[in-house]
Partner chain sequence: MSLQEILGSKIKRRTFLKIAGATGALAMVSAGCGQKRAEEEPPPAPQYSLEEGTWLPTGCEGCTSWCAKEVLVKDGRAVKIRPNALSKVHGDSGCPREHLGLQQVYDPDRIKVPMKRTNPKKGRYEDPGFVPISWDEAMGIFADKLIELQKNAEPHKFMVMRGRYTQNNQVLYDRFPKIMGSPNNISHSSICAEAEKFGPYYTEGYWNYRDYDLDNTKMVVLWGVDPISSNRQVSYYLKAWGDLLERAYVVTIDPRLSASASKSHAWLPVKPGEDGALALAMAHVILTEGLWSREFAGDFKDGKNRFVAGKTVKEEDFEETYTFGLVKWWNLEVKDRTPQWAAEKTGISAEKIINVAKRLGELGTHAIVWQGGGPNMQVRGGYSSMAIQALNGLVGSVDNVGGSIRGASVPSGNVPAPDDFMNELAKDGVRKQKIDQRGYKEFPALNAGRSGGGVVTNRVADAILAEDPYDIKVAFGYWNNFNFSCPEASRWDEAMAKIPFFVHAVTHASEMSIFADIVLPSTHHMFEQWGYMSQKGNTYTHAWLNQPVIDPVWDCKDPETEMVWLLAQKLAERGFTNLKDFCDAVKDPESGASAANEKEFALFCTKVRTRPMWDPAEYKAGDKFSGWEDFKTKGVWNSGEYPFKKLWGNFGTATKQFEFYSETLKNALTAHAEKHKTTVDDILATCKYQARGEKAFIPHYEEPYIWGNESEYPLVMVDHKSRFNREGRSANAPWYYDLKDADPGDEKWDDVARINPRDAALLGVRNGDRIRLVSPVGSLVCTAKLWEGTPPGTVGKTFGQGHWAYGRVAAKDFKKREARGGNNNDVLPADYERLSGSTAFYAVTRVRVEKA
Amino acid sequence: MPNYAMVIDLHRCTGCGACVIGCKIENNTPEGIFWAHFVHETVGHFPDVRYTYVPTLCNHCVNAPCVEVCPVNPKAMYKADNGLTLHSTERCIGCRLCEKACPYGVISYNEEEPHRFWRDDTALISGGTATPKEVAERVGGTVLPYYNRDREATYKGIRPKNVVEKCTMCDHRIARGVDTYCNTVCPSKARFFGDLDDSDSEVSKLLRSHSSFRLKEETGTEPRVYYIRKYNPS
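Just the chain, alone, in the form predicted in complex with its partner chain, possible?
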């Protein structure tokens, strides 16, 4: 089986956020929930100051604390054969142990019915403007007018209330040989997905030619998301 990983080239990354919006489109995630996200930091004092941006996502750790703590049998949060950390909405009991165990804060919980915005049925100008619900119904979307049905292939298209959700490394796309959507929409060509066990894969080549680091290496989680080079050229 492949041993999937992602490599993010911070030198090429422009901090634009396209991966974050792309992920929201691909996975129909609610407002405030991000499977792909970023952290940023401003260090130093004027004029010697730097702004740094690091894209983040589920690290699909080899030693995944979220899987370890999942109390359900079989586990709702589980490691797939290809190395991905995946989640079953059906088996999830919403205990949120995984969310607490994740050192990276990339697991989210649906405390309320998702997409409250789009379920609203009030209009600002009666008869003159629409309601969110009306738009989605009119155009044939599911809750969201721009709902992406592709997501349903391997996960709930929209995850219900009282369960967690997280990045699946676009398992529905990569199973069909298509790149993850965050990578697809990255205008800066800074993200690479592939098989670590294949020495010809782009990720293997990049990790051979550049030094890399992973987030919170000291926790022993063995993330499968690697970062190469620096965001700031100066």
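So that was the form predicted in complex with its partner chain. Now I'd like the form predicted on its own, please.
What follows is just the one chain, with no partners and no other molecules.
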């Protein structure tokens, strides 16, 4: 069984956000919820200004606090044999303990029915514009302008309200031998996904060639997302 991990080369990363957009497209995430995101910081005073950008996602920690606190039996948040931290919407009771326990803030909660905009029957200008619901009906009666059915292979294509959701490292794609979508759409090829236990995998080679760091390593979570090099090499 593989031991999956991701390596992100910050020197290659351009901060374009393609990973964020690609993730939303692949996983049908609703407005305001991001399985892939970023943190950025601008420091200094002109002209001595420095900008940093770090892509973020679920770290699929070895010692995952979200799994530890899940009160459901069997657990709704659980560790798969391949090292991924996954979640069952069927078993989730919406207690949000996992969201509170995650030190990285990468677990989201659906408080309302997702993608509600396309069910909205309120016109922006009463009597002057069509409602979002009318627009959806005119283009085929769907509630979404776009929907990726591939997501349904291992997980609900659209998660219902009152449950949490997060990055699954595209488990539906890797199950059929395809790379994660955030890696696929990265124009600068800054992201790598593979088996840590395979010495010939790209992630293993990169971690042997470069010093690396992980976010909030002091918490003891043992993240499986590694960063190499720097966004600003100077």
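Residue numbers count along the first chain shown, from 1. The term rigid core refers to the most C-alpha atoms you can superpose between the two forms while keeping them within 1.5 Å. Just so it is clear, the model here is predicted, and its values are computed rather than measured.
- Core-superposed comparison between the two forms: CA of I93 displaced by less than 2 Å.
- Superposition on the rigid core between the two forms places the CA atom of E111 less than 2 Å from its counterpart.
- The shift recorded for the CA atom of A123 between the two forms is 5.8 Å, with superposition on the rigid core.
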